[in-house]
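The data below hold one chain only, encoded as structure tokens and taken in the form predicted alone.
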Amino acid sequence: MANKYLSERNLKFLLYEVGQVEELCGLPFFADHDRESFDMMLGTALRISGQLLYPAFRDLDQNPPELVEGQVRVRPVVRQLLEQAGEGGWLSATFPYDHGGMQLPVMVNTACLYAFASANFSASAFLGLTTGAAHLILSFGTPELRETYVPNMLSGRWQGTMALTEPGAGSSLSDVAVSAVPTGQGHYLISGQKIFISAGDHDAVENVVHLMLARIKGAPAGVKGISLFVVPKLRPEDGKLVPNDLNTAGLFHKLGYRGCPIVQLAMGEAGDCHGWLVGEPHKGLAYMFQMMNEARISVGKQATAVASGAYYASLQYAQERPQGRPIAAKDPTQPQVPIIEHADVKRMLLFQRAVVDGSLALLLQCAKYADLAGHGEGEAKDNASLLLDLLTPVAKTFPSEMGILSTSAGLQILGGYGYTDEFPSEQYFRDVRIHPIHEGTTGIQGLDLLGRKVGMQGGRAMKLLAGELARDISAAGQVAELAEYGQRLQAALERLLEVTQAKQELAAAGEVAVFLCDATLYLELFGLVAVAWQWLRQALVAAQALASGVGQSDEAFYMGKLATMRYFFHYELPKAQGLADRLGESDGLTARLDARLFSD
């Protein structure tokens, strides 16, 4: 198999045929781009993935970062990647020209970064953190902060991070306790600890720049008292970098995702850790949500990428591994067949492909909404912004949770070999497990979706999404072989809307705990409907292509799309009914259960 971790054909199918990315070139911000420039960027990303990142996939896992005399050491490929990313403009690709960017659509950039993550998830994570932190400084920082930090970050010389989590404040950011004391000299003195900071220290860069949440002395309690600061490991003074009283107190040893260090930071142990306020005091969490939402989409992309690597590893194995004979065969002297000929292996491969290609389609849909929200005009811009907000927790969570199951199915295909490190499946399985946890756990995403997103502007976002689905359902009704699937999606959408209405009635009646107690199940239901929609969109394009006549290789590709769509609608979407049934009940079992009942 020429490509071991992703399908270039599928990427281009989703970008050009389904996503119609070239439509974005009609917007002034993207007017300098065309199919040729998009293909050039994607081709370069695939080359870097194949020549630099994939060869180091196992190395980063088997040789994780080390903390030596207070400095985290990482593998040489990290420095090579950051240097190439800086030189090639990957860190600033979507930024405006006047900030050194290429004004590349987020949709195309997402496809390119997906290629990086498919080849080597751990290595790719360094890039997104720096881009997100630099974007945050550009959006809300002073001209001095922008000038001091952003060029060095976008060149790949300085790493960026998001420093939120503390020992006593994980998902509950209202309990952030790191303190910031004003000095009257343009900076604050920062003190406290942060934990689980990805890429929080390493020797592949000259400096690490933390975008850190802290509480100014005397600030209000809760989230209304949180501010955002730039807190570098080394602070610029008189044209050189000096230590900033920020130390790596520990390095976490992880189940997977081992190539990227996750550190514990200690600030201000000597009373000399300087931090610079970003934006206005007490508005830090609102600012940080820009980076958090970008990171949540990125987590979905990374989970899908890992699941893609696992899919192609198990597909290759299934094509090459002889075992058994057709189930109806009676002659034991006949040669064995590859295991891909067995029905249950086909089912597991279809499940993997359904998750990977369905998730990637949803992520690229969200990326197009991001492009329209950022650079569109009028009602189209506003609608895209609402749809992106609504779908962000879904695009983060469906790939994260289903990616675990998909990767597990790939391991199962390899049997006993899948449980050994002789094949990459066990690493994919370990790597994928982080995604439902970081950048907001699945439970947090469910609360966000049901508790806040579906009710935005009186439910306008939900109405917009229902309208998007309705258009594709109507189009499916005009294609004989797809009409049934349009009807199935319509029924699932109606169940989702009915559950949403029932849940909102509970909230209106003051039953807030019961309203939200099964938010995670609601998110799961929502994800099934959203990804079914994406599969119907792919099927519409595939059916049209087959009807117009294509070559033999393309025929197999499009027929494979239709087969995987049918799998999703017959095997996965029916699970929505059970979820809807449970969500329609209002007993509040988990909310009302006495915690003492868990005792021995």
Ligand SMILES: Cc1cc2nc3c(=O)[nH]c(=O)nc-3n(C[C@H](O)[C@H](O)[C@H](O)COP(=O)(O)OP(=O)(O)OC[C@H]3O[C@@H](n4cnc5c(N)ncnc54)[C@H](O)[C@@H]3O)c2cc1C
Given for the second form:
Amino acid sequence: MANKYLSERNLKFLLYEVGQVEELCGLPFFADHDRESFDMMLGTALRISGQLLYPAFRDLDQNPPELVEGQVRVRPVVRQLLEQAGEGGWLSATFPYDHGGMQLPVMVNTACLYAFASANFSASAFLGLTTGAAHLILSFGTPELRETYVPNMLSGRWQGTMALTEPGAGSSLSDVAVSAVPTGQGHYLISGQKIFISAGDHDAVENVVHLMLARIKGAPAGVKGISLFVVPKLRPEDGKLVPNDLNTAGLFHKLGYRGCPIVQLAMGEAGDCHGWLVGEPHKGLAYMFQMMNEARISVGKQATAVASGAYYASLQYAQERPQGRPIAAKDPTQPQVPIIEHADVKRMLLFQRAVVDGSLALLLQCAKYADLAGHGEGEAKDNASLLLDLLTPVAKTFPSEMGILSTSAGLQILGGYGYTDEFPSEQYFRDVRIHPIHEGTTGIQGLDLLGRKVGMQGGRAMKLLAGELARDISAAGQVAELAEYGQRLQAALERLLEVTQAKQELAAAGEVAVFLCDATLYLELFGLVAVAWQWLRQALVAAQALASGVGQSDEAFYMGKLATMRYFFHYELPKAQGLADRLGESDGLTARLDARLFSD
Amino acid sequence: MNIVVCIKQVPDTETQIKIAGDGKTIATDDIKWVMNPYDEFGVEEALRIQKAKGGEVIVVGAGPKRVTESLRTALAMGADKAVLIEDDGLYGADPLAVAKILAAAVKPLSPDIVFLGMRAVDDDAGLVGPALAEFLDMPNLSVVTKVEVGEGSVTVQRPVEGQTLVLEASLPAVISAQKGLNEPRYASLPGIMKAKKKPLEVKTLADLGLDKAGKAEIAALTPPPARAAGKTISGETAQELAANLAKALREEAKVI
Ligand SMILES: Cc1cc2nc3c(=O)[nH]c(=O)nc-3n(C[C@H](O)[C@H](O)[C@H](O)COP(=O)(O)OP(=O)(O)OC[C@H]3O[C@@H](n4cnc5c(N)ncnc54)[C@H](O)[C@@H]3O)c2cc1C
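Form predicted alone already given; the form predicted together with this ligand follows:
Zooming out: every chain and molecule, the one shown earlier first.
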């Protein structure tokens, strides 16, 4: 079990047994796929993870990118990975055949990319950015933009990015100020600054293609004046690549996630930065939401992957580290026991596993909704699309926020050793910290969920979700050992629905500030309910498998699932009650608090 | 140029091996099966030669149905066709019998080169390659780290004790691959999809008119002895430490 960072058994359990991914092969778009090809793809992803990515896990952290003479340098493994991803078809796996893709279900792709991220999150981040950027050009760009950029990106030779953030526009994208002036020659002249752009410049690729938000001169203020542009580092001109007056103005040193450069970009310092409009003017933010929504789910996946690495590191340590004796039999002449024998260590391990497996289940559930929303039929397609919209902020935030706590518990399990760089735990702890920040902070996700998602189409998505939960709760009612947990989930769901209604009444009464002031808490409550649901689903499958009789190692696996489910319901879900209590109050304590009171 | 690569399916080296109740075989319940890593070098080399010289790459495996997975992996890497000699009893069979069976399946394919791994990581016997060459009546080039194909001949390198032997043989020949021959590619996603449609022929021992009866039999398997706890040598000064270490090595470990 040396250096385990994920469980293949668990990945397959969630994909095949719980997620029933093979059902998707019944849809025409996925008809060429089957279990055999899924297994081979997953197997290949696991090999790339183990042979190429994991060996560079420490290296990327200890040798972060450098800015040398205006060019960012990254470690060699980044180029190897990008080449491999290009040749292997990983960058376009989910795209249609006629866009060079393999029409792979997002579910399977998610599982594969999860393997990459759990082996080496920093390295894996380069891939999703290119895929998302290419997808935007394919969806909304002109044929000429597609031909010029997409093949070079999907072959791994050009990096894609999402360039939204500016020094004056982070959470508030409506304040994007980079300007675009039409030239009448098919391109615009771009000027301004972008900041914190991931993979925004590096030497593992020939070129970097920024999908950039900017404001066309004279455009209205706010989000209705933002357009989307392709702004390359080098622009193709007469069959050659020439500098596009887009310079790397700075490289940031970060707490974690150190293998991937985040840079500040300066466009148009010499008045010669060309950008090409994607789609129609002033619709840029709506287009960008395609990439942002994909990226939000991807953040959840990466957070879970990092937490998975941390879990297996502390599990292995806990099995090997002798310290202390059983509380009920402290005989100093007896040898010390491995710390995994201590109840408090078991509690921390259960917490880690509950976060990892629960989050991954939720993410694969969302991936299935993405597949059905993209390629399903009729009502199922519409419903899946709504459910995905609703759950996106949850699937981004629960793994990200709980990832911090679970990697922290992992570090704690190693005691003093966990605080040193002799063990990987501290790196996981640092690496995971980015996730509640990028792709919209947790605060912004809360506003999105409560302010927009739960109320959309008269609350239809919420009703659909309640229906999905009801189905599994009723199935649990048929299984003696699970009925109680179905009831607990039912009670938590009811509290969530009550709170939602109370909040919406505040909104209807015009109390907007009070309505939204605890949106982050609401998101936390929502996450607990959603993940408890995913644990109940896993328990249903595990209980059924155990009832039908399984071999020894499978038995341990399924019993472990049931134990972790019980942990989640007894230790984590009860927190929903406290959150619901607070959310039921409408005093607006924080909203009404005078900021001047922070005089000390 | 037609190239055959013989593939054995073995437990993944990270699998924890347990001995089965009979004391002679391994318990197969929790095993993750993979292509023998040395055979991967053979597949990769065959594909590279094919790219330069044209022709066909055919992979051949013998064993239970699950061996299909490893053959499909080779097809996904780029091989053109596969042949499986399916028989549940072939895993762990006498290497000479296996070589005879492979020879019978390979001969009608009239290969110019037959690749295989220099040994399988499960039983480490290293017998199938030389025996196969003998049964096919071809030169045997073993433990090879470099291959250059000429006109009707092949030149290979074998590392020995810090030197390199350069060997030349006429074609057809059997070449067994050593680590360092190349860096095997990963299957690509399009390759995996294409592999499903490539021909995979299944034969039985009866089709070949052979059986798996061999001359050697595994009498018993024993696990390696459990590792004893380490010992810490103590002492106040470097001299004292060295003296205590020497004492322990002589009196306890009895190695000096
Ligand atoms: C490692 C890293 C990689 C990144 N990669 C990219 C990238 O590839 N592309 C890109 O465009 N950007 C990227 N970013 C930028 C990232 O998306 C922003 O940092 C993030 O959106 C927050 O913006 P900000 O830093 O300006 O913080 P601010 O917006 O100033 O937020 C500061 C705090 O105020 C809170 N806050 C702000 N507004 C509100 C509000 N209306 N209501 C409640 N609370 C609010 C926030 O939640 C946060 O806690 C990256 C950042 C980092 C650190």
